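One chain is shown next in structure tokens, namely the form predicted alone.
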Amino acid sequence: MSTLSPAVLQTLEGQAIELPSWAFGNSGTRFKVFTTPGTPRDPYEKIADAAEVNRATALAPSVALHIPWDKVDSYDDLRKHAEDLGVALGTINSNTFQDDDYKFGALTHEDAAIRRKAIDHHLDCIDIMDATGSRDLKIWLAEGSNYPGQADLRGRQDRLHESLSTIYARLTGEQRLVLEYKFFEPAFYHTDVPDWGTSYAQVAALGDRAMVCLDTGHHAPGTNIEFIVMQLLRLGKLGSFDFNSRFYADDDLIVGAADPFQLFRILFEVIRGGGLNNPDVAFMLDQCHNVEKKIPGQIRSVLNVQEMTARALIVDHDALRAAQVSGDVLAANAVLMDAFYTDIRPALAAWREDRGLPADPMAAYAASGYQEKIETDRVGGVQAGWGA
């Protein structure tokens, strides 16, 4: 069994990832909704999960909002609401993607008045953090073209940079833009911030308090996806993380359950870069649980976050560094794998003990008894998830 050193270990205590509030409401795919006994029926049952989450695993004290998917009379009351279950109110994330009149874009829209009102609402959005005392505003623009000649690129381009501009201005104190990217989808021609470039210069445009968001599910097959975070990091603009897991497009699998060495990877240069534990770069998952339980889901994930991050914690950087500079491939190589396959699992068990934590946090979710008591007493819970 492996040891972890008291330094990785008090690394660790410090680790805080964000779960969306969405995680935890209807979701399913292009085909079909889904629906699952106990679903949150309004905002403040989805922060009561989430809470669940948090008390079984220390892992997760914060709670992202969607708007206008959680919506609410008043925002004080949430956030006290939040505070009593131990958690925090977190990210707002802006939804130009479900109306009507954002067909053909909404910050980059060609009519001045469709634009407008997709910058009152993040002007809105803005409002709410100021509620919630919440420090960033994610963007994820569904905007772009599916054939050669629909649009005018460099227009749109123009006209996002306007659009930031003005709801970057309505920023105070310590409030953050952050701007995230994707490939493709719905667009598929070509899509307004397809890439970590295109959002970094747009942000970098803005001014030292906009930044990027790096969805680990938005890039193209092959991605050197950890290269990509080492730029960010370097270049002092990675604001945040959406965590989840892929095989095929934007999946938004429970993290590492497509591909664990690869999440191992982006959190060694997550550490190599400084980026663990800075409060300047968000952990946060952005995860559908389409056909598993909700709160379990969101208790695995976060549990293979820690795990990944405790395996690139006791990476051997002296030797890496060594097999490095003399040109030794297959050591180097080597080092990175001996920290992958170790199994820090039964000291972690060991350690939330010690901490007064479940060693096993999914068992002590099945047997806390949440899960059967929320589905007997939410009937017709409908609040909408991602896909819903």
Given for the second form:
Protein chains: 4
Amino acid sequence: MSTLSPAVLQTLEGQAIELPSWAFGNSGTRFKVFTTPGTPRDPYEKIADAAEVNRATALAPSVALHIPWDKVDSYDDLRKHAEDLGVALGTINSNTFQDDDYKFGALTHEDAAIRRKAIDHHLDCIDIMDATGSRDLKIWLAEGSNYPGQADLRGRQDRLHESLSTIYARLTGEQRLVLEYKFFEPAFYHTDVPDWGTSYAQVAALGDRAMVCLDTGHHAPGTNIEFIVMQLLRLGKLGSFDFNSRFYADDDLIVGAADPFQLFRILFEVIRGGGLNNPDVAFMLDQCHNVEKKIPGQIRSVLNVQEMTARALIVDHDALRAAQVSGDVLAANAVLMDAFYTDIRPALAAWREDRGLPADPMAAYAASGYQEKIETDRVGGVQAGWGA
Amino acid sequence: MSTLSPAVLQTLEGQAIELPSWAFGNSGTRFKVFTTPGTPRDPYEKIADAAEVNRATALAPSVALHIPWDKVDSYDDLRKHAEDLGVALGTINSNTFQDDDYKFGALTHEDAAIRRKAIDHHLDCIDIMDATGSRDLKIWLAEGSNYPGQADLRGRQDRLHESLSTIYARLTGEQRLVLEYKFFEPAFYHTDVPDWGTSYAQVAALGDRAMVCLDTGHHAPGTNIEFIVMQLLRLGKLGSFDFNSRFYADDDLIVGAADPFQLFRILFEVIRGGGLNNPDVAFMLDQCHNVEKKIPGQIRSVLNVQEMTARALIVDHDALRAAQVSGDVLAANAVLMDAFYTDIRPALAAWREDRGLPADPMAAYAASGYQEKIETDRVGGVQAGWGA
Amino acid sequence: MSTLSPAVLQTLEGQAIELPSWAFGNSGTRFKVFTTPGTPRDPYEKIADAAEVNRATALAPSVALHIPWDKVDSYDDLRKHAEDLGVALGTINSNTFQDDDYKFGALTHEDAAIRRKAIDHHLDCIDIMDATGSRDLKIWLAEGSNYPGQADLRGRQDRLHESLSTIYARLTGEQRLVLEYKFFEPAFYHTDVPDWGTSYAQVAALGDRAMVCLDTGHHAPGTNIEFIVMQLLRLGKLGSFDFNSRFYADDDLIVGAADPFQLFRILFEVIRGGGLNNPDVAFMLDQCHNVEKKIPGQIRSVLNVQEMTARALIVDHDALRAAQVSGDVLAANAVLMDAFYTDIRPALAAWREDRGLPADPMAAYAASGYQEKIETDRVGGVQAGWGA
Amino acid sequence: MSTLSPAVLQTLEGQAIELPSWAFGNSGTRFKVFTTPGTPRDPYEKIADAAEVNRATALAPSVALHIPWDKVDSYDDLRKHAEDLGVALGTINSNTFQDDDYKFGALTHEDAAIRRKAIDHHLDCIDIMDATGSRDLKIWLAEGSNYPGQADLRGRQDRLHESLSTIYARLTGEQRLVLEYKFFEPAFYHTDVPDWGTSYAQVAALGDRAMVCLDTGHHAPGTNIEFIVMQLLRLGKLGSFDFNSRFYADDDLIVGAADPFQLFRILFEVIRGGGLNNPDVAFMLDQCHNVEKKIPGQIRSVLNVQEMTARALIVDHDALRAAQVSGDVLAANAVLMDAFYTDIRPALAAWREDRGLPADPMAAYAASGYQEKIETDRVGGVQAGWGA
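I've shown you the form predicted alone. Could you give me the structure of the form predicted together with a further copy of the same chain?
What follows is the whole complex; the chain from before opens it.
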């Protein structure tokens, strides 16, 4: 008998995890970015790689773009390219941290002209969304300061509100603005959106189509992330996840790699709060494959989310509630642990095969010859990276 | 020439810091509570000790009470006792963590009867506020869980809202509900109000007279606390401070002892945001004098706040703004550091003498004979403590 | 086919985890210690409870004592009591943190008379070891300071060496001194043995029979504990483990509860370094069951260690080495994760039954009637606790 | 009357702080490296800039080099260039983290050929030391792994010992090997020398001329760094400081900027342990001026060390000892705080002028025209940076 019921499998069939185009380019630390053979040279090749992840898993039907890294002449053409490969273009990510003008801020800058430039960049991103059919504009603000006194924290917060309001006003139809928060880095004293509370306060002041993005690596040590998941779902403001994992800071490791039990608890709260397969709550990856292979790294990542979702779905909620209500701490905990420790991988493998997918997507990709092909073909040109 | 202008001194004259009655009783860790000679045996003696702090400093005109630790037969009588000693009764602190019924929660408990009991305790506290003339009901929720699965995080949050609504509805006139948040302890997996965002979301749902209390020791490692001060002031929801300091967890050390520069930055943001000598923003201490003498510990604490406020008040705001606007990082930082490193202590000592206060309150207390007197007089009875 | 080979099962049969007598008494936080029905009133009852854990699991053949909490008139009698119940008396833990004399230190105190008193306490502990046949004297030093300047860090370190040398000189035969380190608490500025490096430097200066105790909850946030395990095994100085788990500080939760994957990695390094079933490396629990039942809490704990050891034992070391040598990051990580995600619980249950043990020790204990019996019988007297 | 006695001033006159050549080049985060006008294009220009710092302060008589960033055709010529500008060449820093071969390690690599390459690089560095007259070879190992299982922690530690032994054997005369430790980054799961204990164990196994380098930014959150300073001085193994400051991770901010009181406590322990103006304990900076001007950033940094040393030198040790011995916590802490809060800046300014130095080195540099000159002259070429 399978460890996964038909109902659970049906739920899993609806799961979709967006891939970040930049995960296929090179990334690294301030000390070194190692290059790798086969790395894409342009957005078209990134999308081709993302499509391989989807081919192996049927879990990754869309790709997030980062502007300007993924700027192309025709987004219509890029969209068709993606559709031909079976994937869609997803969230548009803005970038206001790599222009020299933004050294001291962008949407929060003291200088109105620089703020205007940063706002205009976001309006351009919305133009791209119109062309790609993307729903979400995701804003990660790398803004902040390195030394006490360097910046007027309050003035920046007020200017941030003004800038976001202008951007928000440009959205149409189903389009949304999703505001990411991050504890620190690249700024080392203050960050303008450092925590969920600030992101929540800012998006609540904008309107219903402004939401919070929770990146699982962007919290202080020890933070109970699943509590924040619960709270944002409760407040109706959890717009999306950036999944990854960490031991120390924003390590951007493969989701589930550092603390699998934490990922389980997060997904348990997602389910508890109605966030699974809920279009309001986008699942995305945001990771750096600094030392491991990138396409297999992304396959491993979406599988980790799928497998952990399966474990979270088999929690016996009746037994859990009974134990919670009766104050039986050990029994309640045991219900969770029993689901976590159940090996759902064989059932998932069998189910994949039933659906015409490879039982072992990692092995299938390795056997596909795709990696060898791109390593051979992608010679010359400039490998994609963060442009840092 | 004094380092402190008449305007600064006038501002400092308006400063008031509320003392916690429990700081005069014994406190410690789970491993040991050391007793000390002269420790008060009842609320009357605690208030007498608090009055000594005010006598030496003119900085501490009120005393916060903790119920039931400070229960007395007649609050009218207690208030007169305080007034006779030159101080007022201040914030009323509730306690829903020491009754056996609250093992698994109080305002959030699964059992409606236990929630009702906890709500009723708060209504009793408001009755006491009516008698003492206190404005603020401060709620620190020690509630949470130790193991994943033990509690339904979401259900508890909803029940918390219900319970707080009932309590809030009982407030009259100028009375306020102030909700404290704390990162962890005594619960070790989840805490029901772990961060400012949760406290803010809960009090915002109650109304204008519900505010957030910021305890400086209740954050994750590395948290930029002054940013939260700025944000809560901006949102109009900073109701009060619980001042103390920490190196690790909620160490409850003397305010300013662990990281004086952090205290400076906090007070700088208080001033920047209009929170100084603003009746909406109560200054309080919440500390444990586990190994040091208690009355001198409190004198040292209010002096630390006063001295650091003085440093924060002499920041050259024009120079700071000029440096910020021009992007001169080092100059902006230097403006702050110049104020921080200025030795305002001689000017404060002279000013105290001008006002008929001791130039050196610590020495004055030591010379007063009060300590010897209480060590001699307070023999027998049960020393006040936390009742843990 | 079982997931566990005969060789793995044979290894597991050799596993022994010492229980702390104090886990059966009441514990809590500085805010509240909740009492529980059936709590032991004396060392005899604690040992009886510990024996139940061993009866259900065959994993816990010895009990650590804490002096003075477990002082009895005749240790010979206590030992026979234990032996009658099928368990042995194990490590002797000293206590130099609950006497008023130790407010400012014990083995490090400025006052030679107080140091002598603390040393004598340890010599008394060794006398007890002679009587109980215990091998290890475990020293956890709660010493430190709360404020910069309060203590002379260097002088204390030198005095610590002197005191430990005197104690070490008293050991005979196979007896060992095991020095525990702890990041912080109960001291909040400095702790005299805060990290493995300090413990290592101190015990290395004593001799071969002085070792380090690694408590899994006593590290700074983010510390890679398995690295320390590896290093201490490499240096030949890992004397024992105090197992527990934590989300924040020294939470003393059930081992494996907070981060099961961390426990897996620790046990993997134990095996890698030859520390499993190695008499030089004692496995012990050191936990607080503040809100959960105590005996089942201990059963759950030893099972967690056993189950995670089983997972760590099935790592495919050949595949791991091949992947490591070839620089295949994802393959190497997958070998570890495959072992971690394998559900070894059914195989363990079957194996337990083969050995005449209950397949489900938690259920067996619940069905045994023991809990009801002690709740009925243990009325009156003073429940054991930490004496804080 | 000056706040600084002649004896204190004489001690300060002996203070020397080595500057890192790379602080004058561009640095940044993985997200962006901002360039700045006037940035040096080669080691000669870096040394010229460093000499300006020394000209303004008389505090920075030597410059550390980083190989290969500072490779030149003739180190003899470079040394003469430095001497002409009044400074010496100091510590040689190796780099084994930017060659593609080192993706999975250098001195610890599985492949003996790569280890040999990394060893040879260090031997080359020692050749350079012979030419420059440098005493110290400083080794920061960026080695580690990102995922559990990726690396064999124990094997790497053993290989590290072998590699270091080979390098150590090549040292002659007064030359030393100084091994830096770092908590994390660029590796995100394990780092081969993550803490002082590991560095200590490794250098102790080498010999007397192997020492530990303490970088103030390389610790876990909450670590009591001055305790480690005390311990390493006590063990005779503190070889050098890399000074900087941090709020979060390895932020590499200006020393003293984030937590001035921590710097005070560190310098207090340096003095307590005999490490001030002790040739065995080198003072160096290791910072990144990502957003602030670099030469003034370095001037500010050495002044911060000087000023804080002055504050630490005026601690009243007799009063401190008396308070410590008597257990007067508040008095002992007050002695430290009194020194910390004393404004020694006017006395230092007067003393500088007495010595023919600018009273305000920051202002003197700004007025010197040097910055304008290099911004005008240094056009074209490639600005120096980390080469990441």
